[in-house]
Structure formats: C-alpha cells, structure tokens
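To begin, one chain is listed below as structure tokens, in the form predicted alone.
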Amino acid sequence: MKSSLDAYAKITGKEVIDQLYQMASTLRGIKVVHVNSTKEGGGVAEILNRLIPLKKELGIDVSWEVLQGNDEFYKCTKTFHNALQGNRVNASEAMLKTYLEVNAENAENLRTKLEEADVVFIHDPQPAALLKMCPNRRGKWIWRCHIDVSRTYRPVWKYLRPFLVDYDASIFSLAAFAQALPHLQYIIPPSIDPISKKNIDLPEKEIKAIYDQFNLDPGRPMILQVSRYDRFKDPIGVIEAYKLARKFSPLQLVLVGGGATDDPEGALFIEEVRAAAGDDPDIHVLLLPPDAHHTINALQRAADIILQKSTKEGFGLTVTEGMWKGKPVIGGHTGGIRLQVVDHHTGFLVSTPEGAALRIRYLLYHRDKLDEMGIKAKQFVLENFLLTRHLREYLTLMIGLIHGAGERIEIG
C-alpha cells in the first residue's frame, strides 16, 4: 500500500522520505500532542493540518488539540499578538483574568492526556498557560512561537514570559525573532505542503476559469495579495501601490482574504480595506472561506505578480506559496519575508507602497526579469521550504529532547 509520504519523493526525491522514517524509527509509539487555538484560518492551523496525518504516518501517537474560548478571550490574544509585534496596547484586568479563566477550563479538560503525554507543543500565547496548569506533567514540552517578538511592548512580554520559563524548549521561525528564555531555542521556519490543494499543479483551463469566476480581464496583468484583513498586512498600502502603478500601465488588483476564528477583529478592517477600494471595477476585494484552497492555488498561478506587504510578519506563507508557483514576491522588508525574497533574485523587499508601485513598474516592464525570478523563487523554495524539511527538523528536536546530550543516537 503507497503511503502518502511515498508522493513527496517525486519532487524532493527519494532519500529524503527514507531519511524521515529512518529519524522517525526511534520516536515510534511516542504521544505527542500539539495545542494551538484555532482549526483553520491562519498559516499554523494549516501547517497542523499537513504535519500532523504525516507524524501518524511515521508511526507517532499525534493529536492535536484546539484550544475553546470566549470573544473576551480572544479580544485579549489578539492584544497580545499586536503587543507582542511592537503596537504599545494593553491588555485590560478583566481579560487577563479571562486569559486565566479560559486557560483553567481547557487545562481541566486536557490535562489527562497532556501529562501522559511524551511532548507537548503549545502554539503562540494562546495556551501559553496550560504548562503551569499542568503540575504533575511528565513529558517535554515545546513553546512554538509563530510571530515576529523582536520588539516586544514589554509591559505585555513581562505578563507573558513567567508561563514560558518553565519550558523545555521554544522554536521561533528566524534566530531574529528569539527572546531571552533559559531553555534550549530552536530555529525552525514554517514550510508549504507542495501536494496540498493549494500548492498542486492545476490544468490551464482551471487557471483561466478563475477569470470569468471574479470578474477579471486575461488582458491586463494582475497582482495579487492573499492574506488576512490584518492591519500587519497593509491591504491598504497595496492599495496604495496599485493607484500608483496604473498610472504607467494597465493593471487590476485582486486582495484575497478570509477570517479567522481567533481574529475578533478582522471583520471590522475589511471594511477599512473596502473603503480605500471605493468604487474602483479593477480592486477586487474577496473574502473566501477558509478551505477556498483550490481556488487562491488558481488564482496565486493566474497573477503576474504576488504582493505581501506586511509592516510585520512572522513568516508569510503566502510569499512561500507565490514563489512556488513561480512567480515574483515584492514584499514588505520584515521578519519571515526576507528570509524567503531573496531582493533582485526571488522579488524585491519594500517598505513604501511608491516602493511597491516602482518594482510592480520594473517587473512589468522586463518581462525577462520577471520570468527568471519566478524560476528562481521556485528552487528556492524547492530547497528551503516544503514540508519534508519542518518534518525532518520536527523530528530531529524530538529526538534531542527525548534522548538528551548522548554522544550517540541509534536511528533504524
């Protein structure tokens, strides 16, 4: 019987999959679980989706747990991750009580299996909470922080950081994003499922169906955010840029974005983002459900260019993605990004929405150029940042953690 990992060797070869069930011989039967606090919207939610049927497949007793709470709840992690990027905002008494309050009501119901458990991943400051909450905990546990803590309102990083300390270990997506914690750190960027809905290999004429689907014109060229309505992520600013770039050259903008259960603020800036649209037939604003896979795949292989101006950003999947359907990444000169656009090979890196307009200027102009990035950004995501290789570094800290500083590890 072929096992789905047997699908990955056609593109990064064999031995790559030989080496993951080697690393995987010596972890088999282990629990593990993984805790994050939403099921879909947002790029963690569809990394667990990938990894974890994979972990099975490898042998290891995976779960993965999402985390219930209350609006209150998720009005105050949202203040936390704007505060964990730098935006000076408090979190109100009342909601880090709920904060607590939500934590307890979730570590009463998980507490079982996660002190049974062998390792434990606890993703961003959602449940950060559940390891004080768990006393008689016999496992690793594994802080898994998803976003850009560079430059932290520190009042906010001073609550958060005392549920952290007791970690085993925390993993951060650049070695730029680590804070000060007396525990092992690991680097481990995020990655794309190149076999995924969203990343597979599409006919022509369901790229071009995409056309008559929104309303857009084959003729002109397109750009194309995909991400969140999140102020990080500047819709506006790529607003801005396409009103600059139309002025030299025909053009249509498409923004794609959905919402996420952990996100209460999401609705209210999609109507920002309309607003900065007006009235304008060539600004499509879409807001898709979470599982429109199919549909962004098509619509990220029907653009000319990708955008990702984010004025933060813990990694950008979808730069990720855009590259690996070949094509240029002009984006926001922050975190994840540029560890992925490589500036004048793979795209270019921006900080201005006239920045944005002038390399949208160039790129259309030298069609040349734009072609040899595309090919560029391909490889190097080919070689950097498929799911084969957060597997692998997935397995190799298991294996550290579990079999600690011996001088040998066995491996089948």
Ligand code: UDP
Contents of the next structure:
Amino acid sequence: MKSSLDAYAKITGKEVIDQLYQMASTLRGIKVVHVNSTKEGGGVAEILNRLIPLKKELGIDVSWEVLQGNDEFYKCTKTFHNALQGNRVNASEAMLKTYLEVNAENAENLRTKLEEADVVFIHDPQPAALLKMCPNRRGKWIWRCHIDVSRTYRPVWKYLRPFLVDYDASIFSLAAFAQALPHLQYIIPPSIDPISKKNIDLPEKEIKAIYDQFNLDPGRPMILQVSRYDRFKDPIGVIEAYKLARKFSPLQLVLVGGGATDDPEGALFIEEVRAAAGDDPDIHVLLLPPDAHHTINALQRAADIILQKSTKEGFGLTVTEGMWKGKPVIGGHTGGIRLQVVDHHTGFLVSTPEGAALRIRYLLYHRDKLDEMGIKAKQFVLENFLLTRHLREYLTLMIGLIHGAGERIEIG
Ligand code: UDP
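Please move on to the form predicted together with the ligand, as the form predicted alone is already shown.
Expanding to the full complex; the earlier chain stays at the top.
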C-alpha cells in the first residue's frame, strides 16, 4: 500500500521522504507520548493532528493525550500563558492549587503510560507538572514550549521553572526564546502540512465560492487575519490599520477566529473586536468552528494580503499558511513572525497600525511587488516550514536522546 508519506514526495522530492524512513528505522517500535491541553483550536493541536499520524506511519508507537481540566484550571494556565508572554498578572494561591490538583488528577490516569514511554513530549506549561508526578519514569522527557518566552513575567517563570528543570531537554521555536535551564535546548520551528485540508491546493471555483458564502465583494481587495480572539494577536490594531488604508484604496477586511477549549478569554475579547469594527459593512468578524479548515484555506487563497499583527507570537502558523498560499504577509515585528517574514522580501514587519496601513497601501498600489513577494513567501515555506522538515528534526532529537551523544548510531 502506498503510504501517505509518499504523497509528500511530490512536493519535497523523494529523497526527503527516503531520509525520514532511514532515520526512523532506528526508532521503530519505541513508545512515544505527546501531552497537551486541547484537541482542537490553536497551533499546537493543529500540528499534533498532522504530525502524529506520520510518526505512526514511520513505525513509531505514538499516542496523544489531552489533559482533562476545568474552567479554573484553564483560567490559571491562560494566566500563565499571558505571563510567559510578558504580561504582569496576578496568579492567586487558589489558581496555583488548581494547577497542581489538575496535574495530579491527570497523572493518576496517565501514570502507567507515561512512566513506560520511551519518549514523552509535554507541550507548553499546562501539563508541565506531570513529570514530578511520575517518579518511576524510564524514558526521556522533553518540554516543548510553543510560547514567545523572550521576556517572561519573572514571578510566574520562577514558579514554573522547578517543574521544568528535571526534563531531559526542551524545545523552543527560536533561539531568542532559549532559557537558563540545566539541560539540552533544541531550536525547532513548527510547520504546516501542505496536503492537509487547511493547505492543499483548491480549485478556483471553491475559492470564488467564499465570496458568496461570506457576502464579500469580489471586485475589491481583501485583507485577512486568521487568529484566535486573543489580545496578543492584536485584531483591534488590524481594524485600525484597515481604517487608515481604506482612505487610499477600496478595501474589505476579514477577521477569522475560533475558540480553543483551553482559552477562556476569547468569548469576551471578540465583543471588544466587534465594538471596534462598529457598523462598517466591510469588516467581517467571523467566528468559525474548529474544523473549518477548508473555509480558512479558501479565505487565505482569496485574500490579497495576509495580516498577522501580533504583539507577541510563539511562531504563528497562520503566517506560514498565508505564505504557502503565495501571499505576502504583513506581520508584527515579534517572535516567530520574524523567522518567517523576511522584511521587504516575503512580506513586511510592522510595529504599529500606521506601519501596517502604509504597507497595505504600498502592496495594493504595486501589484507586481505583491505577486513577487508572494512567490518568494511560498518558496521560503517550501524550504523551511513544511511538516517533513519538522518530522526530521524530531527524529534527530529522539535518536540523539535515546542513543546518547557519545555512541555511534547506525542509520538505515
Ligand atoms: N485557526 C483555525 N481557526 C480559527 C483560528 C485559527 O483553524 O478560527 C488555526 C490557524 O489556521 C492555525 C492555528 O489555528 O493553524 C493557529 O496557530 P498559530 O500558531 O497561528 O497561533 P496559536 O493559536 O497557536 O497562538
């Protein structure tokens, strides 16, 4: 039977896939567990949904566990998230107690599986305390941080650090996020899956259908930001940029968001976004279900320019997704966006709504530049941010950790 990995060969070249099989041959049969805090919504779930089936196909016995939490827990971990991205927060004693209780409850359910695994990937701070609760672990544990931790709010980092020091390694998306931790730190940026529903090529008529579906005007340029309704994503800054740019060019703005089960702040924040949009019929504030991958794909392809005006960003899969569709991205000059948006080349880096408006205007007046940047953007993703590269780096890391740096490793 043809494996789905072979489908990637058409995009990446066959040698890339052969190399994956070769590397995985030394890991066949090992037990790997990933733990995160949501099955859907947000970048981590998006990545795990695509990465795990491929690891399985390579012969690795991999499973994915989702932490079972409650409202108080998600309030606490969202507070941690905000603090790790630099906000001053108040993490109360009650919150910290809930954090430990929920981790302990989950440890009860998962302990056997986690202690028996050869490799455990713990994603972000939510499940970070599990390691201390699995005293008989036999495998290697890796803390995978997806957040922009370049400038953390120190009291919260100090609280979390003792849960992290016993890990065998941690992974950050870029070097600027590395921390003072007493173990190996790997820099592995995330990736998108080019053959997923979110990213696969679409026939022109499916892209066009999106205009009717959301009452958009096919005759006017459209700018788009896809993001959870989260203050760090700055949708209100995007609305300001749109209002400034519209003075110079006919324009429409689409903001797409959805909830994540571990993000309790979205429902409140979307009301602020709606208020900022006011009664402008050309601002479309959409709330889509978490499986609206095809719709988002079509919107990204229909857009003229993609925005991701975040003020903090661990990586920003939405940037990669937009670039893969041949669109220039106007992105916040921050975190993982800097890794993807090469200023003036694959898009523009901006720090203010005025800056974003200026770049929107420039691109709309220079269509040749817009197209040229879009082509470069797609090529940049092909070379750097596809799932196959991500998988190769995870395999390298596991081989290194399991076999030890000093040993000779026979591959394939
Ligand atoms: N996303 C989605 N629906 C939405 C908003 C976002 O499917 O309404 C997806 C988006 O396409 C991307 C992921 O969720 O694949 C968000 O990842 P990113 O790294 O940009 O941000 P995060 O939410 O992890 O901070």
